[in-house]
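This document opens with one chain alone, in structure tokens, the form predicted alone.
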Amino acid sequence: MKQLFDGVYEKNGTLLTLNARPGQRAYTEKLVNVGNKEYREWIPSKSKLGAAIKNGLKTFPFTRASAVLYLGSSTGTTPSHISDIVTDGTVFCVEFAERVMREFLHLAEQRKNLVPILADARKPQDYAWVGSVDVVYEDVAQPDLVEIGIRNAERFLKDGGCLMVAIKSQSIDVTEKPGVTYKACERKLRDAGYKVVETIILEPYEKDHAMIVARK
């Protein structure tokens, strides 16, 4: 088994994050035992961050103790592999449907280092007293995703930071070419004072879907 990230390994090609609770599934991932330890199957077809590790990212900013704000958080997939991760952080997760966020709470009652906000990413200043964060992973459908991205990296991202923002291209401009609509993110973001670190094509997991990765 190889290690690629802090948290993050590789076994005959399939992703694994150590399980931190043991016996439990997030999703609909395999459990797979090597050695003592129980691993969870990271299957990057149902998660950008996971596809974007399978497609060469090279920044992982996620460690044992960081303070994550995870912005659109779903039902949990991706989060549970970061909690997972950040095992002595944690992962503030916010989420503007109600009905999702109900399937949510009953991951975030098994994970405590996960913490359910119900909330718009629009408006940062209703969850203010989440504090200072070493990331900002966005993963919201909008059309004015960038822009709510840097909107919270402003409030609550660290100096040197990371921000990373899934982008669905056909969110933001159908009529365009996806790849145009990537360099016209990684344009905002530059714009708005960040440096553009990488950014990684998630196709075939996700089709016209791209993970931008820039530094405050």
Ligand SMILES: C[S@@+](CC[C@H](N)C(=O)[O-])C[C@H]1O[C@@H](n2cnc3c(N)ncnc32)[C@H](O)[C@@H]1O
Second form
Amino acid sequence: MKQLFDGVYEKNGTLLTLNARPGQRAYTEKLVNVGNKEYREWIPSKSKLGAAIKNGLKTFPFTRASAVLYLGSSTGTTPSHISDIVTDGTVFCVEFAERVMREFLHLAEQRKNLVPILADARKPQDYAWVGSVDVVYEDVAQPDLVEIGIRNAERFLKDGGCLMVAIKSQSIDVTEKPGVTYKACERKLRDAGYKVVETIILEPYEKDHAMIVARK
Ligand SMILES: C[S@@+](CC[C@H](N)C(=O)[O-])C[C@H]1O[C@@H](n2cnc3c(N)ncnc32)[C@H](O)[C@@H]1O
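Moving from the form predicted alone, what structure would you give for the form predicted in complex with the ligand?
Entire complex below, previous chain first.
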């Protein structure tokens, strides 16, 4: 087994995180025993962060003690893996759809470092109590997703912290080529004062998606 990043492993091509809740799954992942430890398979076709790692992501800002603001947590597939990694930290998870939030609450009951926030990520003033974070991770599939990410990063992200934005090009402009849309998103981030560190295309796991990593 190879360690790729803090808390992220790979065995025979399968990504793994150490299961913070042994015996329990968060979605349809397999549980894998290595030595006397239990890991969870991180399925890249179900998690854009997993896809970015498989496709060679170099910047991995999550550590054991990180505070993370996660925008668009849905039922918690990717947040569950971040929860495995930031064992001494906190993942503040913002989601505005009540139905998926109800499902997410079951996961958050089991994993105490996941903090559910039922709110619109366009209104960071509604969860101003979150305080400063090391990472803002965003996966909201909205036309104004870059603006939403910047608004949150301006309010919560520490200087030098990372803003990671999953771009769904079809949500931004269905008529434009994805590569052109990714460049336009990078430009918006630079214009707002962020340094674009890398952009990872997420195919074949996610069609017409990329992950942009920027630093404040
Ligand atoms: C692609 S899914 C996220 C999947 C999740 N990030 C994962 O990898 O496990 C996008 C989620 O963003 C949520 N969302 C979209 N716009 C939002 C907004 N303005 N505020 C909060 N959540 C939003 C949607 O309800 C949906 O659950």
